[in-house]
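In the block that follows, a single chain appears as structure tokens, in the form predicted on its own.
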Amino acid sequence: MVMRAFDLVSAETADQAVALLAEHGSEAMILAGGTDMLVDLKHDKHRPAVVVDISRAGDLKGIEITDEGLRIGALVTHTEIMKSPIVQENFPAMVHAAHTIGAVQTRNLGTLGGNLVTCVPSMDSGPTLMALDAEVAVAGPDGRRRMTLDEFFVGPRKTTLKENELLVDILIPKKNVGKPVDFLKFGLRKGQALALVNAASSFWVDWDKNAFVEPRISLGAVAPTVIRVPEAEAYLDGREITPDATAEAARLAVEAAKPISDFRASAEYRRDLIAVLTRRTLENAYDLAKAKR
């Protein structure tokens, strides 16, 4: 397929990016890292006639700990995230999410806010920091609004972003800089895989009861979205960590999922999955607390 030309022009900035999205509509396309971007273009049915390159607007990067929170600006890459002493320190489980995406030349120029956006159901970034209660801020010729990633999240490639929109930051909030977090993902293979399911939990520990506390759980690739679990948060809330939690708040995962079946697993088996990562990320966020203790 040959791919039809186009005109590029670059942003510097976010608000030049939008002014950019603004003046040419739904004839527009953003290029950041490029890695999805490039597919795209050879195969989707809308072609650019124009070609937005945000990749040197500096507003877009940098993580920093500010008062709200941990700001992560949209262009920063999946390596970046996995150098940054930061996140490191923080939410080693994000570290560990970065490095399962694709292969490292992908990892060097592919964004987070480039994975968010493409919002594919078994999205490596997504389940950490759903978990975390991260939220986005998008900006837009009438402003900027600031959502969390399960508002963000509307379909398979389906974001709440409108053509003239563009995402500017994720944010962990300041509460959860530090929570106890832990990130799992099984496919076919261990490198350059899509997730058959992936999972993340989060929760602080009250000491003297050793109970959970706003507990997460999140699960990728099991629904048309990375989706939290809020039956089985309830469900663990307050209660004392126990083998038996763990096991009913991943049966409840279970039961909140609604996997398919295609030619890479069936529902069954993911369903099994579900269950197993559930229960392992909830151990190793619980081990991880005792260690940070």
Ligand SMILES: Cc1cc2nc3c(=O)[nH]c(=O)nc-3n(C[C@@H](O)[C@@H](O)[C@H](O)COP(=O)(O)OP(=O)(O)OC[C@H]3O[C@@H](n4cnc5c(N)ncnc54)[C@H](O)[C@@H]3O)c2cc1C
Second form
Amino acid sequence: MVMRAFDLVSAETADQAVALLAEHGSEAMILAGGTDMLVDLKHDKHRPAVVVDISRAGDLKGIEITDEGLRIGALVTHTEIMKSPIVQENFPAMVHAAHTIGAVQTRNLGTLGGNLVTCVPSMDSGPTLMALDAEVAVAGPDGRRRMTLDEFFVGPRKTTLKENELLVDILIPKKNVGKPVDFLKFGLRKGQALALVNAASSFWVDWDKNAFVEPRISLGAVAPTVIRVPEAEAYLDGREITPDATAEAARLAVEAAKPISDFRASAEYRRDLIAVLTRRTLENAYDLAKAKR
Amino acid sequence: MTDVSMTVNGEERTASVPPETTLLTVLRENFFLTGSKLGCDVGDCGACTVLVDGIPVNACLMLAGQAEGRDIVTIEGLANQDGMHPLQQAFENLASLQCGFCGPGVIISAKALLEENPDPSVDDIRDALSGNLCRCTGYTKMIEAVQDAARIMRGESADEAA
Ligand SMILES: Cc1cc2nc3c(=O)[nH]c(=O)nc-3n(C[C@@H](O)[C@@H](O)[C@H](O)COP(=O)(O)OP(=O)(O)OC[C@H]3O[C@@H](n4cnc5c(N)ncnc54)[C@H](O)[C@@H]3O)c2cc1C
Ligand code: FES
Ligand code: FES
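So the form predicted on its own is up there; where is the form predicted together with the named molecule?
So here's everything in the complex, that chain up top.
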């Protein structure tokens, strides 16, 4: 497939990328790993006059624990997440989520930032991060702003990112570093398959009462964006951890979701998956909590 | 036009191409390395898989400009004067391919796997090849060939029962 002509400029730093976006205005688009962008360009979905390649911007890389929490640069690839000792130690669910994306070649190119900005409802990096109250930092001509993923995601392929803004990093707040979390994806194959439904659950445990503390449930591919399920979270908060409680949370999750029927699966089938994945992620997160205790 | 230069199979190569040219197109149409195949052109099939700085990627999803200064290995870089690469030899011995179109991508993916993991399990091999679609074979003989090549590369003989 032939792409329309554009100019290609390379940004070596985040600041340079922001400056290039300011210079070229609405004519410009960011290119990271290209696994969404090149497909869209080939299908003539975007017509940028200038493509700003950030794939060499070293300051957008890196995974580190800072005073604020676990910081992941927007340019970190899915493979780098899988191989990061910090992520492996604190959030095996993120390693698993990254592993479910596409196949080796795509994971080597595709970045976490690109996955979040593309903002398809079935994105596999979203639920785990949302269940951990992750925030994104974006940089524009007027400086930087931070927001939660709830605020960042607007609709299918739509975020609050403005034309002249760059996604810089993703932060899991300090208080949630090490919080037990589990992610599950159901696709039709192990490789190269988008999620019919994906889900993540996270909570701390009050061991005296064996109760849920700060529970979070997040679902993908069942609404216009990745969503949280506040009804199920409110139900679980402070409640004793029992099979009945997790079953009721799963029922509430099914009620809150608005899955559609498409060529991959019917809404009915997706509702069954929501119940099963919600329950299993809660159970697995509990097992993880017990193992960490 | 942009000038791009990169190392391809150990040689410095340069080309002057429109900025919207993919790495795959430069390899095939400017450097005449037609081993890497154009299948789907959108990241699904893996026929275009090449190593960039040792890492397997879809050459159809990378711009030539993004490969500037990088070290590229294609299927043409595997055999040398002494003969075929152990993976190529094992694929031939077991007749692992049928039409062969997926072969260059599969072998490049397998090479990347064996460099990282000299003793992969069947599941490891399946995972490493999950981005390489084959319409002919059903994969069984490819997986056996990767196991054979791994044994050879570890200095064992290919038919030592695992
Ligand atoms: C074969 C294949 C299989 C896939 N399978 C899955 C899957 O199973 N699960 C899944 O979730 N995804 C899947 N994907 C999509 C996944 O690869 C992408 O979402 C990837 O993470 C996007 O990152 P990228 O670096 O390639 O982004 P790019 O393609 O470079 O960019 C994507 C978009 O984000 C913008 N952008 C990128 N980085 C920034 C930034 N730092 N600041 C501002 N804007 C930015 C770009 O302008 C563009 O609009 C698949 C893709 C392919 C090709
Ligand atoms: S041609 Fe590149 S993945 Fe199919
Ligand atoms: S041998 Fe024909 S596609 Fe694999």
